[in-house]
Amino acid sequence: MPDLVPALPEIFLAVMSMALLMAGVFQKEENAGRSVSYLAIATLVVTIAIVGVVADGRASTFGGAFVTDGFAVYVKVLILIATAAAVLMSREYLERHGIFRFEFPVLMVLAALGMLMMVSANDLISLYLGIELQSLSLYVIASFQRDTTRSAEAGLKYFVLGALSSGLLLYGISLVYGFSGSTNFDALAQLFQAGQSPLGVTVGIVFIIAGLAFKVSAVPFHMWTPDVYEGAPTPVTAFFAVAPKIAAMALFVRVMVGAFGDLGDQWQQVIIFISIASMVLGAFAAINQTNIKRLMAYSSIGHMGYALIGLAVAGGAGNAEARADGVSGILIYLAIYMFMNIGAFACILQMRRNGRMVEGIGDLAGLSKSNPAMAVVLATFMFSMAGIPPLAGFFGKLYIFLAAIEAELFALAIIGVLASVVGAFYYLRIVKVMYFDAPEEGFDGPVSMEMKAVLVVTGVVTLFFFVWPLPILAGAGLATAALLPG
């Protein structure tokens, strides 16, 4: 029997997804959706508990397929967070439209198991079942309104190219296996220790690296965002924004630094181009929208680009200092991309009129008159993904392109500056709009209380992020040691 403790957390949350799904099949329908929505919160938190207390040093498990280490318990907590917040956030919602089933949360109970797997793999092949376990749960999620149309198509969209995605990095895993003869993420390092690779192990790489970029919804793999975020119910959206990104990219991290680290040089390049495209199309891209779900969607793909950045950077040779750099800068920038989106995306919920959605940016025009206390929130949570200090988000943005400077990717740096500048005008729209455009009809009311709680923690955490940063920086200090330990 394998040693089972570091892969503890994903079998407490695999027991309790069953669990949660025989407690709605036997309790009345109208209870069902509430009771097992709190139990998959409770679940979520005591899983943070448990990955808590395996967390001791580097273990594996599976016959080395399965890895717990610093990198990873930092990765999960913030993935745990953030689909507890999506639930509780999903509830009033679901509710008000009908549609609370009690399959909703232990499918995202479900997603949320793929994803610690995902950040735990160390092999190809694990990998891949974690992103599968994954997608599966999203596809479903993502057409949950099934008897809306744009749902349903949403979850088609998705479904049709997370399959191609898929083809593309099987593809390659085929090819990274048949020119090494391994799967595992320690015995391709050993390999590619010299730093020399077949061709074919090339052409794998740049395979996986086209699978995983749609995963982060980078360009030119982003096609399915817009329309996604758009179709599917606003809470999904929010999981969407926050969740899987944060499980994918840092996949992404440990694949092309742990695998294929030493390959840097025929991989770098790849990674410089795509955070190049994806930080010039989320901010030119987004200008034009109206729907603030769009605007939205072209905001992650921008934001993945930013944090890409630190990737190209780990992904130079030579420099230790800067590649370890790069990795804290990425885990540094995804934990206060969670919480700038989850805080927005708590406000983009609370518009509704005549108990209605509304999603047009118009439609937020004067709210600093009928709802000023939501329109503050709003706006800090815009002037932080502008990067405007001294908000979190202006520090995210510093240490990735301090990194970016380190390593000497200037011409890299200098872009994503330049990105930022343009995309802080789609933010500093939204609140011109808020302030100074004519009011229109106040939202409903009144605030949950659940909704209340996500708007307060996000947003202090959001304002007040340089009065306290070590939490964060300690965090993301410590699993990058773990992950680059020379």
Second form
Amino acid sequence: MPDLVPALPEIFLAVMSMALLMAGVFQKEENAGRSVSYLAIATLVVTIAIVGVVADGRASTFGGAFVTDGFAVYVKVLILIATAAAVLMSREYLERHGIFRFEFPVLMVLAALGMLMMVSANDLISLYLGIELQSLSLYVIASFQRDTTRSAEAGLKYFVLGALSSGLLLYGISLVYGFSGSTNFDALAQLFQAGQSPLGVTVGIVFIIAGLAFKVSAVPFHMWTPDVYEGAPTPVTAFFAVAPKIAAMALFVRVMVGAFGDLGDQWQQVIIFISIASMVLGAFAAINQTNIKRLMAYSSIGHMGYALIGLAVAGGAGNAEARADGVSGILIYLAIYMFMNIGAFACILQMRRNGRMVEGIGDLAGLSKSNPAMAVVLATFMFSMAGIPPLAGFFGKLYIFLAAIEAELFALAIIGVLASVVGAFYYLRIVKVMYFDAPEEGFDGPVSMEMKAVLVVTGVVTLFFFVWPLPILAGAGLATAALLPG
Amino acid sequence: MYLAAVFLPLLGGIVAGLLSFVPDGGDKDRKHRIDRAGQLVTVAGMLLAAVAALITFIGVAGGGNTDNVEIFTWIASGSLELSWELRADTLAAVMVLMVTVVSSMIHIYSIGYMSHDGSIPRFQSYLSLFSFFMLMLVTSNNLVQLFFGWEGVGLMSYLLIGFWYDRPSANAAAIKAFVVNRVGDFGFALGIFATFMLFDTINFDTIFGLAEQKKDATLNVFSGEFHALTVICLLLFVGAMGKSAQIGLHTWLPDAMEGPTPVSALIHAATMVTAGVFMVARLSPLFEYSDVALTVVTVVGGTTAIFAATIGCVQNDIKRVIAYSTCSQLGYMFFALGVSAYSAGIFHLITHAFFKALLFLGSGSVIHAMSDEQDMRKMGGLYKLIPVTYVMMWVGSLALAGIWPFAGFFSKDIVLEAAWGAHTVVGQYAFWVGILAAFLTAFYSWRLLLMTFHGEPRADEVTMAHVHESPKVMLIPLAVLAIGAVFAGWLGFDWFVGEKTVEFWGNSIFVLESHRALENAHHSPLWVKFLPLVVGILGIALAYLMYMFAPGLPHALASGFQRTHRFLLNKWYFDELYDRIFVKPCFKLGRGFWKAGDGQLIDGVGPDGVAATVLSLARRAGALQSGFLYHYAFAMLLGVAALVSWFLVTGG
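For comparison with the form predicted alone, would you give the structure of this protein in the form predicted together with its partner chain?
Below: every chain and molecule of the assembly, starting with the one above.
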């Protein structure tokens, strides 16, 4: 009997998802969605508590396939917060569109379970299991609004391309296993300590990178992102933009640094390439977008590009301090990214006119007149994403760029800064549209309580991060120490 | 006392300035009360300052109380140390007395002159602030405080010339004055830097103490060795030329007559324009060691004196005539300084302040009476209608022309005798052009008097019917200034330049033993002493001949010597010349930078070019997103293939 305590949060979540399913089945249909939704949120909150309680140094179980450490705890908390927020934000939308079925929160919980598995994976097999559990849930909720073609198309595209990426990933895993004889991260790290690897492993790593790059929607594996973001129901997009990105990025870091850390010379170049490609494409392609969800898709591609700078830094052999800064830079970036994006999507979810959702950037025109409070909040998020000090987004970029400079990856830092200048254009354009364009008709009111709560919390964090950054900085520091001991 | 003399005007200026912001709510009585308060506080401040200045003057010049008043340390940075400090010596005290007395008279006069204006507190505030800056200038004990006052008066001059800011011509004149003065100030600032470089301090006492040691020092400028003190003095003199409207940098002064007449009297006749003269006198310990600089000062002064006088003879605007006269008289002061007769220069400065302020205020009274008409061709026959003003103008003109026993006689004579007494070529030059200018001075003064007050009235009947003597509040200051114009000369002569001159000036003016112009002046031949008076009377006679007895003569002369006349009327074409040389090319250059440099190059390549590139890149990036699943899958596989190839080539 393996030690179950390290996996307690996952076990709890798994059991609860079954229980939620039962709770949904045995309720009247009209209020099943709502009650299960609240139960799901409660479950996620309790899970956060359990994650905190069982956190006690590094512990592995299931024959070393599952590990929990400071890194996992930090990322899991972020994922659970993001998932809970996504469930909270989806209620109103789903109710209005008549698709508030209890399966939706259950699927979200299952996706969260998959993500937690990913974060705790310490073996290529458990990694794959986690990814698949997460992905299958996501495919379904992408097409949750199944009577609209756009949503169905989004789900289908996501599924087909996701399957392809899974195939690439599995192929890479099999190559690595075939040439090294192990799938365990610790064993692999031991094996490649000298920095040498057989050719097959090298090719395998490239395939694994391709598979994971798909999950974080890094160029050139990003193509699904704009279409799926646009087609999926908005709360789903909000969820996609945050929790899976965090989980995939954390997994990315754990695989590359944990298992193949000493092979950094080999994969660092690839990460640098996809990082630059993502930043540049995220900056340029967003400029012509008129749909705000597509714009957010490119924005998230760009953001992942910035986060990947940290991974590139972490791949640099030798300078241990810079590597640590790279990893903690990613973790800080992800936390700030989460708050900014949840807030921005909470605003986008308010874009409802005459009972219908609108998604055009032009629909925001004159928001400062019709709904000044929301304009201020959205402007805050946009400024933050553009990286204007003293907002949180600025610090996220700052730590990343500092790490890159410390690691002497100057080209990367310079391209990053330039891309963020170009990127600032489309964020600021939204502000311009809201404040200087001739007013459109106002959006439907009123803003529900839960949305207000989400907006206030994310807005405060974004605006006042610089006042008390310690919780996030200290958490990221602990998580980094767990991943990179010594 | 000294502090009170300097800072009461500041206090009055600030209070009046604040009053100008008090809303009157459209209530006439309320506005009237605010105006009254503004006038009261500034006039009271100036009068008290004048009293304090008188007490200070008696203390300093009479009792030898030469303790400087240090207010507080201003800058202490490395070896650069300076304080806000009031220097107590005769030169400063004389200037303080003159400034406060003239300024308080003009403050009082302004009550009457500006009575119909809409922003009285603002005007009074400017006047008081100007007086404060002027006092800071003359009392400074280091070059930086001097520069502070210098720029302060420049600023107030700008604001006062453009006081009627709804007139485009006033704004243009204000800008012109400011810009031309910047040229001079550039030289002044360079001079301060050079002084600091040479002496490692800018405090007067230290500089003056070290001047003799440094008399042979050289400065390396543009890889050439130059006599350091000459460089410094010439640079500082450029500043003086700007402020005191000497030839070349004089063009702003006539245009500055766009300001209200009290401003012309205070700033552009009595005080600010003499700052350059004061500065050279103040720095006499430096100028004394540079013969080149003194020569330049003499030549520039003499040339300005004759040049401005010739123009003054043909101008038709009553204020412009006096403005050119001021320019010319400043030239006298400068060549007095240039022959090392600093005390004579300052003496002329003081007497000139009285009679020139008197003339300006008198002309203001005329303009006031004529319903703001300034063209003398439209005046005439006024003497019966405004007799007091007429008398005052006579007094001022007699003083200006240097007729005994009026003030100008004493000061102008000593200046000219000193030029003679210098026994140098440039001294001779200055003397003879001075004599000629004296002739012209008398001529244009009486031309002004005769054209304005005598002959047939040339104004329309409405204006003539409206002509009235000015109120007492304007006439009393005229009377006070007239007393100065009559008596300042023979009262001051002994002290300033006569027997008691050494004990009077103390150590505030320094003259080398070898420079004996002032000594020689007292022993010059009789014809030298009488020549200025004679040419003055001749000038008056000529004016009578041309404008009283043979009124056809001026016109005949003008058409007979058309080119000369046009040359003078157009002020030696200085403005046109500058326009051609500096202004037009500047505009062209600016337009070039704007259109070609900024518009095409920077905007084109920079913002616009980058924007266009970004847009086209964005369009291409967007085009990648075809929406077809197989495209996406193909891109992914292509990506993997590329990455693997790259890996194998580089990493593996």
